[in-house]
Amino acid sequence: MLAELINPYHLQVASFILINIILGVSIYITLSTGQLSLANAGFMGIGAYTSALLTLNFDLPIIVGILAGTLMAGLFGIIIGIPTLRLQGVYLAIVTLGFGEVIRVIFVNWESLTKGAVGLSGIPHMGREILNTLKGFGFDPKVLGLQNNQFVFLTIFLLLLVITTSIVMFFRRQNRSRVGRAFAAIKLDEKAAESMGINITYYKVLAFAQGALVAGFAGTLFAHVLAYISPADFAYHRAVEILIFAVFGGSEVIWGPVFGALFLTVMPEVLRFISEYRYMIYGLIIIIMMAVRPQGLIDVNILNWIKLKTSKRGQKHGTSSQKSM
C-alpha cells in the first residue's frame, strides 16, 4: 500500500523545493539588513564543489564534507563581505554578481581539479549511503513494502523536510531576538541605528556570512541529493532564481522567501508546456510586481490579517461548541 502512495519522481521534485527554500531563506538573511547580494549561486557553488571534491578524492563521510563546504562559503561570505560594507543597492549587487561569475568561470577553467564544464559525476549520494549503511545492520526497505529506490528519495525528502523546518524556525527565532532587532534598525535607517550604538559593521558583515553559510549548505545537499554537479548549476541565472524568491514571494518575513521558492519550484513542473520560457516569465515576474506589489506577495500587513482571521474563527468555533453544550 505505501509502495503505491510513493513516486520516487514526485520526491525528488520536493526534495529540490525544500533546497530552494533554504536558498531563498538565505537571500532573506541579506536582505534584512538591506544588503541587495547575487553571490548566493557562487556561494552555492563553492559548498557544492568543496563537499563533493573532499567526498570523491578523499573518502570523506558526506557529512564532514557537508560541514566543511558550508563553512568554506561562510569564510567567503566574510571576506567578500567585510571590502563591500561602503557599498549598496545597485552597486552592491553588481559586485556580488560579478563574484559570482568570477567562482563559475574559475569551475569551468580548473579542469584538474574540477573537470571543467563536464562537472563532477559519482558524488556520494546521500540517499544511497543511509540504505547502505541500514543494511549493513540488517535492514531491508521491503520489511515496510519499498523498493530500494522508494526508499531512498523517501529518505532524502525527510531528512530535508526536517533541516529546512529547522532553518526556517532558527530564522524566525533570530529575528526576535537582539541580532534581528539590529538587523531591521540597519534596514530602516542605518545613520540611526548607528547613533543608537549598533555595531554596523559588525552585523551587515553577520549577515553577509550568514546568508553565504545558509546557501553553501544548500550547495552540499544539492550535490549530493543530485549526485552531479558543474559549473552551469551555479551561473548567473541561479542567482536570478534565488533573487526572484524573494522579490515574488516578498523579503520582510521570512515566509515571502519560503512561498516563493515553493510556488517558483513547483510551477515549471506543472506548466511543463512553458517551462522552457521559465526566465521569460521570471523577468515579466519581477517588472509586474515591482510595479504592482514591490514588497512581495506576502508581507506583515498580510500576515496580521491571517492571524486575524484564524482567531476570529477560533472564536466562532468555541462560542458554537458552548452554545451546543
The other form holds:
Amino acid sequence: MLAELINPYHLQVASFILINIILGVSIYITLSTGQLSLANAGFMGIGAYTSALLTLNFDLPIIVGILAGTLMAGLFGIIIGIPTLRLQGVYLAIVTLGFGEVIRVIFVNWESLTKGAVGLSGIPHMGREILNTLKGFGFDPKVLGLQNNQFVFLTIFLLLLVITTSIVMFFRRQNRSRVGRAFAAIKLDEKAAESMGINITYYKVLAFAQGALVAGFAGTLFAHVLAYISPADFAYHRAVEILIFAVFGGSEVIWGPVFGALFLTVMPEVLRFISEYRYMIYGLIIIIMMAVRPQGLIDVNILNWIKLKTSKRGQKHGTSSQKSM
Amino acid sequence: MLIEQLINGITLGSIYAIVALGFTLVFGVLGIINMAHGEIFMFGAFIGVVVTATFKGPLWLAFLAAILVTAAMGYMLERFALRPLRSKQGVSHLAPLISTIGVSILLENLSHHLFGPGNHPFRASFAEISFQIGSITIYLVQIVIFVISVLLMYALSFWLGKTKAGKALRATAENLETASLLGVDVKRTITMTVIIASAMGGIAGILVGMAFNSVTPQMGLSIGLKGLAIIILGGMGNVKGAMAGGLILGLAETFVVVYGNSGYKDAIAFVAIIVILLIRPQGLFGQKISA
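Right, the form predicted on its own is done, so what does the form predicted together with the partner chain look like?
Then the entire complex follows, led off by the chain already shown.
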C-alpha cells in the first residue's frame, strides 16, 4: 500500500524544496542584520564542489565530504566577511555579487580540477550509498514493500526533512537569544546598537559566516542529491533565485523565506506551462513585491493573525508552510 | 602587434565607458544602482540586429530605433519600478536595487522568448572595411565606435555643465528636496535622467553588436556587471571617472587575453572592484563616499 503512494518524482521535488528552504534560511540570516549578501550562490558552489571533489577523488564517505564542504564555505565566509563588512548597503551587495562571479569564473576555468563548464558527474548519491550500506547489513527494501529507487528517494526526503527542520528550529531559537537580539538591533540602527555595547563587527561577521556555512551545507546536499553539478548551477541566476525566496516570502521572520522557497519551488512544478516563463514571473514578482509589499508576504502581523486563527480552532499552532507539507 | 592591441583595448574601453556613463548618471541623481541597465543595453543591440539583419535597414535607422525603444524602456523602468518606491516612507535603501534586479531578470528572459537564445550575428556592411597603416590594421568600425563614444561624452559633459536642464539635474543630485523647493521639476528631471541613461545604453548596445559581431540575451548581464565594476573603479556618480575606468578595464582585459589566460578575462573587473572597495572605497577619481 505504501508502495503505491510513493512517487520518486514527487519525492525528488520535495527534496529540492527542502534544499531551497535551507538556501532561503541562509540569505535570511545575513538579512537579519540588515546586510544584503548576494554571495550565497558562490558559497553554495564552494560547498558543492569541495564535497564532490573530495568524495570523487579520495573516495571519502559522503558525510566527511559534507562536513568539509560546509566548513570550507564557512571559512570563506569569514575570510570574505571581515574585509567586506566595512562596506554598507549597495556596495556590499555589489562586492558579494562580484565575489559570486569570480567563484563561477574559477570553476569554469580551473579545468584540471573542476572539469570546466562541463561540470562534475557521477558524484556519490546520498540515497544510493545509504541503500548499499543497509544492504551490507542484509536489509532489503522489499521488506517494506518498496522498490529500490522508491526507497532511495524516500530516505533522502526523510533525511532532508530532519535536517531542514533542525536548521529552521535552530535559527528560530537563535533569534530569541542574545545573538538574535543583537542582529535585530544592528538591523534597526547600527550606531545605536554600537553605543549600547554591541560588538557590531563580530555580529555582522558571525551572521555572514553563518549564512555562508548554511549555503555551503545546502550546496553539499545539492551535489549529493543531484549527483551532477556544473558552474551554471551557482551563477547569477541562483543568487537571484535565493534572493527572491526572501523577497517574496518576507525577510522579517524566518517563516518568510521558508514559505518563499516552498511556494516558488512548487509553483513551476504544478503549473507546467508556467515553468517556461518562470524567470519572467520571478522578475515581475520582485518588481510588484517591492512596490506593494516590500517586507514580503509573511511578516509579523500575518504570523500573529495565523496564530490567532489556529488557536481559536483549538489546534496546535503552526504555520502555513508546515501545513502544506 | 602592441599598437593593434592598444587600439582593440581602447575600442573595448570606450564601449565600457558608455555603458558605465548610463550607470553613473542614474546613480548620481537617484543614488541607486540600476541593475537593469545591462539588459536595456542588450535590447538596444537586439533592435540593431532586427533592423539591419531582418529588415535590411540602414545603420542610422538602427541607431534611431534602438534609441527610441531603449528610451521607452527607460521611461517604463522609472514609472513602474522606481517611482512607486520613492513615494513610500520607510522603504529600505535596498528596495530599488532589488526592484531593478527584478526588471533585469524580466528583460533577459523576455529577450530569450522574443529573439531566441542563440548567438545573433550583426551584419553591418562596413564591418570588414579596414585600413593599413604600416603594419597596423585598423577597422573602420573601431574608429566609428571611438568617435561616437567621444562625441557622447562631450555631449553629456556639455549638457550637464552648460544647459539649464543639466543644471536642474545637478541640483537634483545635490539635494532632491531643496531642488524641488527652488522650482526644479524633480519628477521630470529624474524621468529625463533615466531615459537619457537608457538611450545611451541602447547606443552602446549597437556599438557592441558592431564591434563583436554577436548579440546574445546573456550579454546584458556580463557587460552590465562590468559597467557596475567600472563606476566603482572610477568613483560612483563621477562622469570622468566612468570614462577613465572604462578605458582602464578595456585595456586590462585586452592585455590579459594577449599575455595571460583569456578565461580569467571576465574576473578582472570583479577582482578590481573588490580590491578598490577595500583600499579606496570612493573610487580612483571620487572625492568622498556618500554615507
